[in-house]
Every structure is written in C-alpha cells, then in structure tokens.
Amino acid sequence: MNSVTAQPSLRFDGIKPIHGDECTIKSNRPVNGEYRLMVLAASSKLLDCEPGQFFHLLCPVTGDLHPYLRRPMSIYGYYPDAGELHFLYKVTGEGTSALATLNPGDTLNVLGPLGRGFDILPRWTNLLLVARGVGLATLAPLALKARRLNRRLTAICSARSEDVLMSLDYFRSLDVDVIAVTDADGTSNVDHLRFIIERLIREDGIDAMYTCGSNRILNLLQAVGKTHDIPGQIALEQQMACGIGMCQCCVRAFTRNGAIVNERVCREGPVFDLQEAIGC
C-alpha cells in the first residue's frame, strides 16, 4: 500500500472504526462518455468495509476548480487481497470534475468507511437488485458478497440508453442473472419493470430486494414488497457536509411504526429498510 500521513481513526458505537488516509491513485479512467472508474491503493484498515458503505473524499483544488466540502462516494469495489479501493463516479459538478483531473501517482485523502451497509440474512437465498445509472455502483459490492455467500442473484440494470449501461459484464462474471432495460428501447418504464419482477416472483421466488437512488424504483419496490410480503433495503443518496453525523446536513424523514422520524443518512444509513424510506 502506497499511502502516507495516516490520520487518527474514529469509532462510533455499532459502527466499524473510521480512518483518514492518503491513498495513491493507481488509475482514473473513463468507462463511457459519462462515468469514470478510479482505483486507489488502500490500506487494510480502509478495506475493512461492508457493501453499501461510503467514503468521504477530499477533492483536489486545481486550476479553476475549488471544491469546498468533501464528496460522499459509494464504494464500487473493495479488494483486500489486491489492496485496492474502487469508485465509479459521474462527472457532474466541481467536485467530481476535480476528481477527474487526478492521475496515477497522485494522492487522494479519504475518510471512511462510513455509515451502515446492506444486510443479507441467512434465510434470504434469492435476491433481486434493481438500480439505475450510477446506483449500480452502490450495489456492485453487494453482488460480490452475495456470490461469496452462494446466494442466487438477479440484477435489473436500468439506464437511458445502452451506451451508458454499466457493470453488466461485472455482474455476469459473478454469475448474476442480468436483465438490462433502457429508456431508448422503452423497457425501463415502471409497468414493464413490475411485469419483470412479478414474473421472477412467480417463477423463482424473491426473498429480498435491494435498490439505490431512483424514486420511481423505490415506489415500485415498496408496492411489490407490500403485495408479496418481500423485505428489502435501499441505499439513499444525500448531500453531506461532515459525513459522520455531526452537522445534521443529511437528515431525511422516514416512516416507522406509523410515525414520521428524522434520521441522518450518513450515520443511521445510508442503507435503510425499503418500506421506511420516503422519496424526495
């Protein structure tokens, strides 16, 4: 691991230690016209992760780009044997544009792993992932964990068009049954997604459902889950300042036991019970 200037770790009850470290960029390349894959050399303490957790990245200040706050970013992959931490990201603003300027050999300050990740309960043997766009990045480590636990997994991957569909080959390499849908061919609408999911329930059964991001997918899976009594979890995206629960910037409302509760996405999440989430 090529890292320097390790910083003290933090620990919160029920959550693994949080570490700050300088990691060396191994690669930072485009994967299509919108997304990039960044690979960092990372220490074993940073790689003690769970699917669904995230890191807070200190984006570089360079040229006309002056990002002020850290950027929360879901883990796309963590590989202790290789000493690598992977992030898949879309260049959309000042922070991610600054990240895109990093080259092999540069360093990046990261803080994490942060938050609470996904669960795969012992009785959940047939799993369904449904995600759109960069939400697939958050679910990729869950697919790897499911493979290691010998669970059957189906991934419905949605995007605007075929050229920006991501992670299909990666999921297939893990023996995941992949179903690709796009806006361009008219297969990504909610009615068609529900048709696919209902068919999977009839033919193979689904024990748990997972998603990230999209409100329309959240609403669909909540409805299917209530109809068929299928549990699920969602990883939520939210703007953050500190990433460790102190600033209250990422508070969202949830429904629980008939009441509305407010929780911090960075600390109590970013993974929550599917039925408790309220779309924005």
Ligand SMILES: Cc1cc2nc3c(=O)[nH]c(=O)nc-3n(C[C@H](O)[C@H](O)[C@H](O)COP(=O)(O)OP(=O)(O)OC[C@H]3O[C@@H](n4cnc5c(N)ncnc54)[C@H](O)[C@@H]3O)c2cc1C
Given for the second form:
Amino acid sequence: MNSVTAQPSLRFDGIKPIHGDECTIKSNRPVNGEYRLMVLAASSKLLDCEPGQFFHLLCPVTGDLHPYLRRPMSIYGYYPDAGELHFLYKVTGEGTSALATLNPGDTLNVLGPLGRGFDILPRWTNLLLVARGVGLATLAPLALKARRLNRRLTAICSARSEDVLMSLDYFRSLDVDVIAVTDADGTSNVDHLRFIIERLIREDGIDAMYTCGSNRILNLLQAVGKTHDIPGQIALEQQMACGIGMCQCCVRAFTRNGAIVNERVCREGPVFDLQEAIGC
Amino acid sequence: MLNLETQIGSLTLKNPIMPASGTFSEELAQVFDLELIGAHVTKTITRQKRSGNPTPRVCEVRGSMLNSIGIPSKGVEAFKTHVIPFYRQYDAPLIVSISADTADEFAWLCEEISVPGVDAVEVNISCPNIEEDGKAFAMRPSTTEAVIRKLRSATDLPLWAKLTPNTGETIDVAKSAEAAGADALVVSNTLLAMAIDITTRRPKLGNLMGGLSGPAFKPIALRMAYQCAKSVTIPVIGCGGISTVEDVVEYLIAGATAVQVGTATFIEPQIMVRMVDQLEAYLNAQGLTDIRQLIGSVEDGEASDGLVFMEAAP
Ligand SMILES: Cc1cc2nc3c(=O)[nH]c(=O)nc-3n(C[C@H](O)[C@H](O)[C@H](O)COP(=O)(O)OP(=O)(O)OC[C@H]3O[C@@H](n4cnc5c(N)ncnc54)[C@H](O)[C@@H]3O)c2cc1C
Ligand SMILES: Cc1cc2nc3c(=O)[nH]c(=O)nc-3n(C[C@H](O)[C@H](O)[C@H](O)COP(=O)(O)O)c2cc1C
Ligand code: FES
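Write the structure block of the form predicted in complex with the named molecule for the protein whose form predicted alone appears above.
Time for the whole complex; same chain goes first.
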C-alpha cells in the first residue's frame, strides 16, 4: 500500500494533520512472556505526538492470519531525535499475532497520531500514575513529558507477578519514584493501593492522577479523587473501525452534569476525565 | 485531455469518486484535501437526536466487516449549524443523507435540510419503516414509490434514493423510485448478515445482526447496480466493496455513472484520492480519454431480459 499522496487540507481549524505512512521495522522482540516491543523507523511528521495518543496499525495478512480492520495501539515511545516510534503490545488475537510475525526490515502501515492525549496543567506539579498490565504502554510516555516539564512523578506499577512487571528501569531512568505491586505477593489489592495512595497524598501531596484500563483502579481513583478533590484522567479502550471519528463504532458512555453522554474513544478520547468515565 | 467529469442529473461531479454515507466525516479533512473528490456525502441524519445501537458495533469477517452502528444522530438542528457550514468551504457538491421511520417524517426532514449549501439529498430508504413492521422502505416497490413521492414534493433538490440489497425485487424497486421522481439511485446499502464467536457462542455484534460491507459484498452490489442501470434511465451510483481502481472501473462498465467508497476508507483513509489518480492512469494506459467510454460498456452480448433481470441464482 502506498503512503499518502495528497496533502491534508488546512481547512480544519487548529487541528493537526493525520498521516498515513509505511514504516520500517527496526526490531520486534518479546520483552517477557506476554509482551512485545516493536520499534519502527518513523519520519518526523509522524512523531509530533502527545502522550496518550495512539496509532492505527494495518496488521499484515500472513499465513492463516487475516486481520482486516486496523488495530489501535498506544504510543509507548516517540523519539523525534532518533526517528523512532515504539509500541508495547500483548499478543491477544489475529491482528496482534500478525504484528508479532514482522521482522526487522519489514514494513508496517501506520496511521496517526490519533486522538486526544493526556493533559499536564501548569498547576499540576505532583503527578501520580497508576498502571496495570498493558496500561503501562499508554502511560509510559507521560513520564518523559513530566520530566521535560519538570514535574514530580510517582508511578505505581501493578502486574500479576514480578516477571511481567515492565518498564521499571525505564521509569527509574527518568527519575520517577516507582512503587511496584503484584498479585503474587499480595500487594496489588485495592485496599493496599488505597493505603499507598493516601500516604502519598499525606506526605507529598498529589495534584493529578493518571490511569488506564483496569476497572478496579478506575473505581479506586474515582473514590480517592472525590474524597481529596484531586483531578485525574483515564485512557480508555473500545473497538475501532476508522480510528479517526467517521464511523461512530467506538463510542462509550460517560456521566457529565448528571446525564449520560456518548463519546468516541478515537476522537474525544482515548483520554477522558477520570470522574466522567464509566467502567465496563 | 482526460475527462473524469461525470453528470448525475443536473449535478456535475469533477470525478466519479465520492464517499459512502457513514464512512466519511469532516475529520477526513485532516488526512487529505476534501476538494479532490467528486462530492461529499454525509452520515445519515434523523430529525431527532438518537444514540444508535449497543456496542460492539462492528466486527470483521474474512476480508470484510459487519456493522450495526445504527443511526446515532445529533439531530437536524445541530447538523444545520455545524456540518453544512463546514462543507460550504468546498466547491465539491454536498450530498446530505437523511432517514426517518415514517414517510411523513422523511418528507419533513427533506424539506428542512433543503437549504443553501446542500446540492442533493440522498434518502436512505434502506432503513426500517415502522409503519410496515420495520421492513425497509426499499424492500418493496409500493413503499418505495410512496415514500419517494412524498419526498419529491418536499424538495426541489436532486433526490438520490439509496436502495437495499435485502430485497428480492431490486428491479421493481428501482423502477418505482424512478417513477416516483428520484433523480438517481445509489446501489446499494449493506446486506443483513451475522457472525458468532464460537468460543463464547455469542453473536459478535451487540445488535445480533448487522450489515455486510467491504470486498466480500462487492459482487452482490455490482450485480444490483448492473440490473438497475439496465432497468432505469436515471443515473445509478455504484456502492459496495470498492477497494481498488479496478473495482471502480468494473462498476462503471456495469453501468454506474459514479461510485461511492465506504469501508475501504477505514483501511486506507486516503484511498479515494489515490483512486482518482489511478483512474486517470488507467484511462491513459487504456488509450481512453473520457470515463464515459467506460460507463455501461459491459459486453453482455445478446443476453435476454430473462437473464439480466434474474432474481435467483441459476
Ligand atoms: C486507544 C487504544 C490503545 C491501545 N493500546 C494498546 C497497547 O499499547 N498495547 C496493547 O497490547 N494493546 C493496546 N490496545 C488494545 C489493542 O488494540 C487490542 O489488543 C487489539 O486490537 C487486539 O487485536 P487482535 O486482532 O489481536 O485481537 P482480536 O480479539 O482477534 O480482535 C478482534 C477485534 O476486536 C478488537 N479488539 C480486541 N481487543 C480490543 C481492545 N482491548 N481494545 C480495542 N479493540 C479491541 C480488535 O481491534 C479487532 O477489531 C489499545 C486499544 C485502544 C483502543
Ligand atoms: C460503519 C458504517 C456505517 C454506515 N452508515 C450508513 C449510514 O448512516 N447511511 C447509509 O445510507 N449507509 C451507511 N452505511 C453503508 C455504506 O454507505 C455503504 O452503502 C456500504 O458500506 C457498502 O459500501 P462499502 O462496501 O464500500 O462499504 C454504513 C456503512 C458502514 C460500514
Ligand atoms: S473508530 Fe470510527 S469513530 Fe471512532
């Protein structure tokens, strides 16, 4: 498939263009038993990204695998200097299995950057990120941005067991305070998480909370946010077809001003206000 | 000089490639210059605000997809204030798709959106008619004729009737739409279909069933476009499964005057622009100068009407 031929029109006020491009795979390796890291060589126009945004990937048709629609994938890392775009993904079905077959030198058609990313408002100095499983992929680039903006960041990373905890070194290298919790050692339950978060609030104060994915964590952070009046944002998932706002297949329900509203995860999201989100 | 221009009744399109309703929106302007395609066709709207169907609203089937989006709509007022002005920036004609549960509401909405900036109204008569047990208007010649007549008297704009493949009376429906005053036919909407997850045994769509679109659907829609082009004199706009320039050419040969591209835009958002370029290249390579040399040029020989208008597989 060709890359873009026509330039986007600039008649869409204040909104950046979306690019479709063919990228070469630099590497695509397992990072543990469950997740893989894919590094693509990407042109600079693709790398004008915000943490929390995503790309829509055209997974290859190969062997018995016939993915048809694109697959949404969070930006795990974007490095304009190195010309690299990183994805951290879990192989779950046809599309991600097909992604896993790509070798260095192969190409992948990507579309993006898409959606609305995380905000770091000027008055938010102490940030807390709570990530579970692959949610980490979505939250990791926040660490880089927080550092660039000189904000203090604490990351609570949760996983089933020690061996599938990811990115701890990555976070530490960015001066993030990392707190690792696992199901295996019984530290990841909601009561313990709440205890840790309450302590952080008492000791250092928290101005904003970020999370992704897990319903348990969503409920917990909503409760903590209400009690202590701390704002937050959550990145949500929903099945997508177009990824850019045309088809309306990716809607989810939110509560706003006492009413239920439907918004498109690909467009108004994937990052939403923590208190407005409804778990599934 | 190559000519890609095509005529849909009184409307001239600078090329025959336009989007299908529901697979296009203002957001695509972030991907390419919307001026480059033949026309703009908006997602079907209804009179009132509606929220659409439960999720999951799409699923894939080998090389194609099903959808049960329904018609979530912000209502006609929001459409008039936000959407029409956006498209007025472009010279490409704006085609507004509308739908309603009853013929009277259809006519009301049609009149309501016949405003400056709108160049034609596409009437999605493939949607359920609540006065006929939810059967789509376009499933039967009689209900098609009745609704198109009301619509005809509601507007002076060109009326495009969008047909459904969920009928065994394609030709009679097409003729009824023409007789009642439609200016063009769009052939067609999606085909009712289903997919089940064999592990959970649950239907893959929240709405149980949905419409098949994409390459797997093309031979069906192409057959219908061909039959319609053979039975009416108004232009037929081919729609269904188009994903390559060869598909475009095939529809033109079958008798379509223009085409709509739907699902393929989800896979490659800039595909319509690429098809315009490739259509030009195709004409050049074939030594042709005008797309009219393709339209309706199918070599179906001396096929009898019995064959052309067949409504059963042999
Ligand atoms: C904004 C966004 C960011 C994401 N970021 C990541 C990431 O960084 N790393 C990662 O591993 N996964 C991520 N996901 C989930 C990822 O998109 C799915 O795991 C993937 O689409 C599964 O495809 P499949 O063909 O392998 O699975 P299948 O189950 O075979 O997929 C069938 C269909 O369901 C859709 N689907 C299945 N699971 C999901 C899901 N969780 N979310 C949305 N659609 C789904 C697929 O896209 C496909 O259309 C993200 C999802 C969204 C919406
Ligand atoms: C997600 C989706 C939404 C659609 N919404 C509408 C709609 O609102 N109104 C309509 O007339 N057709 C709608 N359609 C049907 C398309 O306009 C088109 O007729 C059909 O998809 C066949 O073309 P394709 O195979 O190129 O997609 C929709 C199709 C899809 C896939
Ligand atoms: S995926 Fe099409 S609107 Fe969000």
